[in-house]
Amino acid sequence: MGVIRLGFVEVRVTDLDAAVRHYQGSLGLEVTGQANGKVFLKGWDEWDHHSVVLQPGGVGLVKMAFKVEGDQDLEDFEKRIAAWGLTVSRVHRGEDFAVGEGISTELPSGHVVQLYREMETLGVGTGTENPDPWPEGQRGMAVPRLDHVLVTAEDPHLFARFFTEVLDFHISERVVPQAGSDQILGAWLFRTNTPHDVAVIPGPNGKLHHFAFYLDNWYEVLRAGDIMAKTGIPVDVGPTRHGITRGQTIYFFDPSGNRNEVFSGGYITYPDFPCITWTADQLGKGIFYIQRELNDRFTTVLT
């Protein structure tokens, strides 16, 4: 019981048509609906109605939404969030297109977190009977699914406490000021068996650093880089490897300036996975293992 996974992210964009061309044409997501001025999209290997919501009117993260396993989880989390001292409100069926009952809260970091139990199901591109490994008619990078979201907070330690103490996430990796310290400067948190479903690094409250899409392997990451070069997508960093998570990556920007990532590899986690610690003086190597340094844009460009 509890949180199953990251369900969807809702982001603001300055030009909705340009954003749809980017996420549908270049990343290969499928448009699954439009309502209330918003556009809903999913990857070809995602069962639920959507994993990305595009909302016109600026940039940045509107909310991150996590799917829970049972109805009782919503009641339990509602009580636990309130006991933690945060305001929690009900999100009724129909308030969010294709999404059932849920709850919502705003964290001390200014990020809105929604929990929900149900979403309309559309199925995957390969079907469920004698499926092929990938569907016909793929576009662009053909990302199969949303992978994770990374945000910034003035107090990453408090952000991590909420996810571990209230939502029962685990920390796969963390950054501390120096060896032996328990003060968290950054944390990579998981509920599934991936290195992270959500992560936090130091920065202004309420900001989005990036949201990421999974690719099967290093070759697919390189192919995604070729597509970015061919179509003129602004690249931030990569292709390269992370020290933290061990993943292979490219960071790039959508037409509004929201940072995206394609991510492959990494390791498998379990509830008893021991937390890996990086000290702040090795953060450059932790984020970009090969280059071993952070560029200014990567740490300052947020939406």
Contents of the next structure:
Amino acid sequence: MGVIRLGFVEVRVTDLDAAVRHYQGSLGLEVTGQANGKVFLKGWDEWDHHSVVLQPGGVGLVKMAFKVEGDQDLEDFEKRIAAWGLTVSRVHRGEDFAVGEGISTELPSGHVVQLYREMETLGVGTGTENPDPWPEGQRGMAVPRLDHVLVTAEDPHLFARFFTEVLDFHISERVVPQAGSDQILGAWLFRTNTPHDVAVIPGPNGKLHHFAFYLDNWYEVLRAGDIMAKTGIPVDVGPTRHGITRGQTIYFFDPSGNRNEVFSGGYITYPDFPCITWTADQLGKGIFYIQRELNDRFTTVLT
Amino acid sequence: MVTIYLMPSWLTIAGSPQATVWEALQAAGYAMRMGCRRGGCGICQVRLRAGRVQMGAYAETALPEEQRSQGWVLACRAYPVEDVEIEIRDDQHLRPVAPWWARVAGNRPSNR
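What's the form predicted together with its partner chain like, now that we've got the form predicted alone?
Okay, now the whole complex, with that chain kicking things off.
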């Protein structure tokens, strides 16, 4: 029971048509619906109706939504969020296209977190009976699924406390000021078996750093980079490896300036995963393992 | 063709109404600190001191109306429609990255 995964991110885009061309054409997501001016998309290996929602006007994150396993979870989390001192509101079936009952809260960092139990199901691109490994008609990077979201908060420690104390997330890796400190400057948090479903680094409240899509392997990350070059997508960093998560990565930007990532690899986590600690003086290596230094965009370019 | 004068150095490069200020800088063999390059983050805000530019799509959060009215523009979204003077801050690190290459290609940045 509890949160089972990051279900969808809803993001603002300045130019909806350009955004659809990017997410559908270059990343290879499938448009699964349009309603209330928004466009809904999913990856070929996702079965729920959508994992990305594009909303016209501006940039940045409208909300991150996590799927929970049971109806009881919504009631339990409603009480636990309120007991933690935050305001919780009910999201009724149909308020979000193709999404069932849910609850929503705004964190002290200004980020909106929604929990829901049900979403309309469309099925994976390969089907579930004697499936082939990948479907026909793939486009661009052909990302199979959404992987994680990273945001900035003025108090990353408090952000991590909400996810661990209220939503039962575990911390795979954390950045502390110096050895021996328990003050969290950055945290990578999981409920699935991946290194992270959500992560936080220091920065202004309410901002999006990036959301990431999974790729199977290092070669696919390189190939995704080829597609970025062929289609004129601005690259931030990569291809390279993260020290934190061990993942292989390219950061790049959508047509509105929201940062995306293609991410592959990384280790498996379990609830008893021993938390990895990075000291702030090694952060360059933690973020970009090969270059071992942060570029001037990493902590400042946000939407 | 238009001319772009970069303050405070008076570095002078060729521009065009079809290329953003940043693209003109690149073509001239120069680089500056850039962010998303899509009008979303505001990192490349520069001051338009003279002349007019046409702005491509950008997010209000990257360039609030108040700043736009005070002459700020985004280097990644500003298309100069006539000769312009653009002020670039020290921390934006305007720097040559391939001046020799750009000269071969026919762009001739020169200091006035």
